[in-house]
Amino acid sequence: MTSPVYYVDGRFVPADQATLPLGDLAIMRGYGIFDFLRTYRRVPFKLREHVLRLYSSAEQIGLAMPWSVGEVEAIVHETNDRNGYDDAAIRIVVTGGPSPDLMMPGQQPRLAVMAEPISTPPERQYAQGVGVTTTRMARILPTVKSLNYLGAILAVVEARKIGAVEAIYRTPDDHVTEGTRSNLFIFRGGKLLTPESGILPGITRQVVLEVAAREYPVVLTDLTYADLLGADEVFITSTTKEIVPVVKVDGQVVGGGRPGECTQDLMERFKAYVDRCLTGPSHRPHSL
């Protein structure tokens, strides 16, 4: 199998032998930022969104960013052009860079953009429903995608120990927010919830929003651990995942333990929704 080619720091190189300097503050403190889109067709799907999500993140932490927008969707779109892959995961990381005393960031972040074939869940989890944690842990700016995952590995570790396929995160108040890389949604009473605050704002969560509204009242609010319970639907929602169903939370059976009519009709407009996408005029800027 070809290896895979990657942009890193203004090159494009096979993935084996793509490399930071060990100096890097990525790897020295974790501090820097990635986001992370899909291709369908070959198309990537929402670039302009991440790409503006990825400098929201980078302002946040007070990270340079010395390139354009145009200038990441275009290395964005050589990457994929070089790789080919119908449908493709696509990684745009921002390292801190150098430092002179490996604690304060300079003004040369490093940017990388990694291409790779998606993985996505088995149809079974469609078909049948996930079970789900959740986790207690104090997070630190989760609007920021950031390459610090350490609390994120943890809980995903011990999700898996009991056979969930993702944690989601629970306040000391019992407010729930968010997955370790999903968001989260409930049906109740025909109105579909979901959180507001304290959540990476996911571009798949929003065009769940978006087509939900056609047909459902959608309500943006906190929502509890009993709310999660008692919930008539739940679902998740990724990049990776698009909608899949949530059948347990903790080992507790919720939305009668099967995949609901209102998640499943969601998960068919999305479908469409991607595939106008795909009809649509093209955004494409100029190649590099």
Ligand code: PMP
Given for the second form:
Amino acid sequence: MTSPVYYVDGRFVPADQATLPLGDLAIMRGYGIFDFLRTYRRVPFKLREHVLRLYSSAEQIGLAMPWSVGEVEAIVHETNDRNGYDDAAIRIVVTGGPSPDLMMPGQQPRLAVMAEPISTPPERQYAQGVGVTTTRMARILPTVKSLNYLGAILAVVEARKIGAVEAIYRTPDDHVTEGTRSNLFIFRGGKLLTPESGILPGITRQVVLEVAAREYPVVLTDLTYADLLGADEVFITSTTKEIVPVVKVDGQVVGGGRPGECTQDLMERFKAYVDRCLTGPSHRPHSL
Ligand code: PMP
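Return the structure block for the form predicted in complex with this ligand; the form predicted alone was the one displayed.
Time for the whole complex; same chain goes first.
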């Protein structure tokens, strides 16, 4: 297979020739942000929302964004078009750029856009559900999609050792907030509950809330570890996962040990939503 084409700092290059200077603050200090979206049948899903979240991340860490929203979107489209994958995973990365003392951010951030064929979870995860663990790690600035996934990597390495696919952040006062790369939902007594704060505002989460609001009472609220263990149904959401049912938490069975009915209903509704976006009339022909 041919190498993907990436956009890096003003140029389109084969992925294996895409480089950044070592002195970039992203490499030296982890100072940078990104966003991650996917395409369905070549059409970027929720591109505007992802780009706006990128800007929000940048603003929260004081990172200059010398490009307009339209420019970033155009680069995403061009990267996507040049690669031509049916279902692509697209990463938009903004690095801190050069810094005279390798500490203070300058005004020359670097922009990169990467595209690869998307790799989605195996079908059995949707059919049978997955296990997750909880971790005492915490994200600093949880509303920022920063390049620093140090705690996430450590937590997921531990999770994999017991066959779990994701780790859920657990606070000192025993709240569960979100996964390392996903948002967390539970069903309890026919209501859908998900945390409102201390999380990355997931784009998939937003779609799920929209789709669910027509069918279920939705409550945005803090969730405790006990809420999670006692839930009728649990699921996680993300761009690559969409909706994945959770049947085990820290090795304990939750939600009867199989994907719940309401979760399965939402999985159907999510797919229908995507299909509607792909086939429905759109004022922006390129994006959903
Ligand atoms: N929380 C965190 C910490 C994440 O990294 C992600 C993945 N971007 C999510 C939630 C889910 O967000 P989205 O639905 O936009 O992929």
